[in-house]
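Here's a solo chain for you in structure tokens, the form predicted alone.
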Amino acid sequence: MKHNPIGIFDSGVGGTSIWKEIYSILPNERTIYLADSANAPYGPKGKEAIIDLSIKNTEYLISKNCKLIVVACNTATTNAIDYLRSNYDIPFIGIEPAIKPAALKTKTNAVGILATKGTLTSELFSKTANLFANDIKIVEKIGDGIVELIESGKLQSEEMKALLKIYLEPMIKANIDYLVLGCTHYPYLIPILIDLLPNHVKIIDSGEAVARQTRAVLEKNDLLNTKTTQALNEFYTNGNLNVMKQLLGENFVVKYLDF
């Protein structure tokens, strides 16, 4: 089992931002990344549909003998991870918006959260927000259209910049000093966000924390790969191959998978 791969899935290419963090601290681990881009975004879908898609992704990764699965999708985590953990005998790592560090660090008592509808309307998000951000002004914006633009290769487009300006305007007016990114696609927006936000606003995403948690769970379950050779990384998508290749770089091979 130690030498089996880590499975990672997302509603699309966004979870590659999580993969990069995992690869950075666990370079000897084999990984299999699954992008369900044909069904992106998961955000507007109902809970039952999100669970069904998460089951499909999980069962594919289990069929590839994965020893642990990272649900590299905020919406899938908040809606489906409890079901997955209850029904499959394999460790799952989830991801949710980093509300806690933003709430603890804010000086202006105002925090912005940019996320999908499926994440912001989930029970898990509501519990986390109530627990850590009760006395803080939370400015939530559903990032409609962002995932679709990234999945279609329009990350750097003027359309993207115009959309982000609309979503950031009420946050800037509320004097936020932290912006929490609640979708794994969104870290790819950071260079654009830095240009659009006031200098004092800090951006938080969950990628590094998820990578650290992945390592901790592997250690706890005695599943860390003991080989020191460079690991094999496999990338599959049912969407546009070129979009993922652009995000990963030319050193990685992306394969089309009809699933």
Contents of the next structure:
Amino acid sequence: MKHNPIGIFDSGVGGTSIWKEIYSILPNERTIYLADSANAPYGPKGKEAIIDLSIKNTEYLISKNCKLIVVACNTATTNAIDYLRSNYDIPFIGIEPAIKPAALKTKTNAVGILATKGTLTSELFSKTANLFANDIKIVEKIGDGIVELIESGKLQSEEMKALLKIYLEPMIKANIDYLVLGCTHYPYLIPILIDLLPNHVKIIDSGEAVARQTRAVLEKNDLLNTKTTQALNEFYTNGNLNVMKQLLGENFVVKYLDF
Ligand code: DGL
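Alongside the form predicted alone that was just displayed, please also present the structure of the form predicted together with D-glutamic acid (DGL).
Next comes the full complex, and the chain you just saw is listed first.
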């Protein structure tokens, strides 16, 4: 079991930002990454549809003998992880917007959060927000269109900049000092966001914490891969191969898979 792969899925290429964090602290682990780009974006779909897609991805990864699954998608985590945990027998790691650290650290008492509709309207998100951010102002923005632009290879585009300007404006007006990225596609926006935000605004996401949690759960379940040989990393997409290749760089092979 220890030498079995970690499965990772997202509605598309965004979860590669989480894969990178996992790879950097767990280089000996085998990984299988599934980008469900044909069904992206998940954000506007209802809870039932998001659960069904999460089941499909999970069952594929389980058929490949994955020992643990990272749901590298805030939308799938906040809508489907409870279902997955209660219906499958392996550990699941999820990702949620980092509201808690932002709420604890803010000095201006205003925090921005950019996420999908599915995440911001989920019960899990409102529970966390109520628990940690009662006394501060949270400026929530649904990042409509952002995932679609990234999935179609338009990360660096004027369209993207124009959209982000619109979403950031009310946050800047509210004097936020932290911007929480609540979608795994968004870390790829960081260079553009830095250009658009005032200097004092810090950007946080949960990628590193997810990688650390993955390591901790593997350790706890005695599932850490102890082999020191270079591990195999497999990437599959049911969408555009080139978009994913661009985000991963030349060292990794991306294959098309109809799942
Ligand atoms: N990467 C997904 C997330 O973290 C994007 C969701 C979507 O496809 O709308 O929420």
